[in-house]
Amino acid sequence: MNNRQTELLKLIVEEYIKTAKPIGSKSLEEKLNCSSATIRNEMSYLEELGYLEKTHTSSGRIPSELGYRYYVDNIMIPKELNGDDMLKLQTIFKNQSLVLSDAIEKSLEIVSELTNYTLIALGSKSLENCLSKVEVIPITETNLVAIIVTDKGYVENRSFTIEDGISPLEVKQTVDLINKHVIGTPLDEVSAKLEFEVKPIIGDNVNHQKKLFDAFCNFINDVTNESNVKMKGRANILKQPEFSDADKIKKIISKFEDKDFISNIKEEDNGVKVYIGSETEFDNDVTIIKTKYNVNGEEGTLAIVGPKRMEYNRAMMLLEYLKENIENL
């Protein structure tokens, strides 16, 4: 490919980007400072490269998921990040209240409104982390909040409802009982410990033992058992042109509804990977940017899914500095 040709490639991925509409050869006549015809024989000729495709409705050019890949890793220059995505991120970063799950989830949440992406976050449960407290919030007489920290930052919390006559106390003990005994214990450990441990003391001490533990072990099981997915912006695909077709919503909401597909966006190496297609296994028409993160021994994933028409330069660019600064809390 000569430096016309790369040039033609990078100009209609990047208009495409923007527009989501077929790339005709007068729209990039004065670009690159050559005529309609040039100009479409360059085209033709990258699509019988198999990087551009020409659509049944206009006589312009897209780029195929081979064009996408060819831009990525060879033709696409990193867009730095602007003062104003920098300052709304760093209100997150330098807030040294926040433990290190509300900071993934809140920053997670400003990229998603500053992209119109979905993010998705996967937390694992190493070894090394273990359980630091669980509290009790009450919000009626028969409505609470329960709450699970980690030693490694991670807050978790689910509302339940329990049974009249189930006073305050009984809660408190079931609580105390439950912290006296796991609190310090590894996240896998803990569901033996609850059961072979605390099961057989708990019914001497509350009344409504049964109902109010297997509550909390419920709760502490699907912490413990799961990975920590958090996602924003679910809904910001279908947002996009790609995504108007009903089959095509169905198919990708039920893709962000499967906990095991979504668990398996795991992303292994190190860097900023890009899938883009056929490569991501979720949708032909979107594109899966991840990394991975490390923060004290505890890994995790951050991804961005957009349509394959993603804007690359920026969303790299954004998933690269969450990964710095998450890494430096």
Contents of the next structure:
2 protein chains.
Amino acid sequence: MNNRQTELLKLIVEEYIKTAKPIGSKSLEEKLNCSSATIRNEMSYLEELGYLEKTHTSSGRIPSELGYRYYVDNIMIPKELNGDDMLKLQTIFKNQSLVLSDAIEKSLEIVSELTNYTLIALGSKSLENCLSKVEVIPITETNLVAIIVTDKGYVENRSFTIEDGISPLEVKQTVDLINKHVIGTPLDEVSAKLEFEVKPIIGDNVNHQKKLFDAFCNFINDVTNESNVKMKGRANILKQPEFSDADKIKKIISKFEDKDFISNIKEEDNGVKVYIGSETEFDNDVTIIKTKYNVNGEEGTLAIVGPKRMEYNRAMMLLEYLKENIENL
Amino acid sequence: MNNRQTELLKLIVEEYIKTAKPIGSKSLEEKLNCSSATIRNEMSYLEELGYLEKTHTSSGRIPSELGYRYYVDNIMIPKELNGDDMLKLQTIFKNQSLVLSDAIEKSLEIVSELTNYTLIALGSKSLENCLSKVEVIPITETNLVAIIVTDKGYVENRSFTIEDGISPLEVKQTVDLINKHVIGTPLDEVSAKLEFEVKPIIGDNVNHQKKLFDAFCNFINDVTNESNVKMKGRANILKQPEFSDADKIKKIISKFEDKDFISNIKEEDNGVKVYIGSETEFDNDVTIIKTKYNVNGEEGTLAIVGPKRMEYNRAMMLLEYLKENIENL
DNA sequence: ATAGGCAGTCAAAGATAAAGAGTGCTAAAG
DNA sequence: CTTTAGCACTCTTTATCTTTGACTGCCTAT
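What would the structure be for the form predicted together with the DNA, given that what you showed me was the form predicted on its own?
All chains and molecules follow, beginning with the one already shown.
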């Protein structure tokens, strides 16, 4: 691919990102200093290579998935985040009084508003969390609340019912036993320790202690597995012209509702990564830009979902900025 | 309104609920044992009264908002919940191992699947909750976690940063002071007690104690105000034929994203109430059926959002059943 | 009060036509 | 070998028109 071809692909991608309309050869004559016929020749070459597509036989060209890929990997010149965008986000991150989850939520909202894409954060307890405190508080004869605290300050609670009641003494004995074995243990190893170290001591007799212990094990399991999803701007992405058709809208809204699809968005890489169309394994019509974040005891994924015709540079910079600021909270 | 007119309105509402197509006079000849001309006369009378509408000059009739209202209030004969519907929901409510919030979530999903309407639950701490325990756990020099437990077993936590650190002794003093004044106080009165009983003791000197106290006050305020929203089946309601147009879909999806609109759905009445079109103050194209629920320390609203052309009886029964089962958890 | 009959209205669907944007290909020029 | 001009062709978009069918409203007769 020579210079002019690269330049042509760049122009087409960027113009299409702006206008969402197929680009014809004539409109590029001046920018490339050659005739439309020459451009047509080059276009048909780029189409042969798979970087461009037509929407019908006599239409202008639009970038193919491969075209976007090539643009992002080889052509796009990273530019700093725009000052306005940064300013809008700073109103959130400078506000000290916000709790982490609120700060994430609000910043997702702002980025969605700014870009008209949908923002997603998938968070879960980081496995670096070590259990630092277990408490079980009786509420009534048969109802109890268990609370665990980790060394990163993560707190979870769960209420239990022990049908035929349990005495405060029995509760204390069970909790002491649990504490003795699992304090300081990383969250993801607690289940195994409970199973192999504590369970043998408690034995198989189904008594109050055993019931409480089992309930607690379930609780720990749920905590280590559960993740929370924040999604902002479902309605914003619908403003994009590619989603002006009722069926496409329904398709995308259904996907947003599907937990399996959403949890699949999880990203393991620390950098900002771009997934285009079929690469997303979510929907061929969208691009998803993702990054991993990690902040006191919580780690997760931040993602921007937009049309393939996305402002790649801006979205990547916004996500990068989001990640950095969240990690500094 | 005579018998035949009532019967006519009933037939039109029920047929329209089934088919979503305007009802013509000819299709009702047999059911009413009279000619289409007679039915046309009756129809135009019902239109004059405001119970029916036309979509264009020569179309069949559809029920107006007032028509639905009259149908729900005066014509509809309440029928028991269908056995199949009941069975599907029992799979959730018989499963003892589900936590309240999961049970609500799953049952909303099921009802949405069953009806193709959107289900919403707005929950918040019940004001019957009295504070029964306050704890503050130091995590690092500058980081703390506060935990409150109510007599109903409700637990909330929040982490704080005290920039220049705070000693365990100072923490204990502050927590003891708070405990002394607010244990046993209903959640909604805690803020006032802190302000008028505890604050004067702590005084205005900006020291560590004061900082911790202020952070705790914010925490309590947030707890009493915050509510959580569960929404299931946004995509399902879009299967209804009234939402086959892109603009209408966008409108309704935007509304679902708007927290103010959603929190407005709150219902104070214990019974099952029906709000049609403009009565919803949410969107003129939908009907919302609501009820209030109340279960250990949590109270809230359950709502079904569907088209005005809703299966009123079924939706009402489903909601009633949902409420009862949730309250018995 | 009811019904028959007819004229009139409107939506939906299909057919047709014209305009406009853009391509592919060929042949000539540089 | 590369570039360009030119022309035929294709396809979308938009508008206009027509036909069909489902209704209603109203007048009149029973």
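Whichever C-alpha set is largest while still superposing within 1.5 Å between the two forms counts as the rigid core. Quantities reported herein were computed from a predicted structural model and do not represent experimental measurements. Residue numbers count along the first chain shown, from 1.
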Does the C-alpha of residue 255 move 2 Å or more between these two forms once the rigid core is lined up? no
Answer yes if the Cα of residue 194 shifts by 2 angstroms or more between these two forms on a rigid-core superposition, and no otherwise. yes
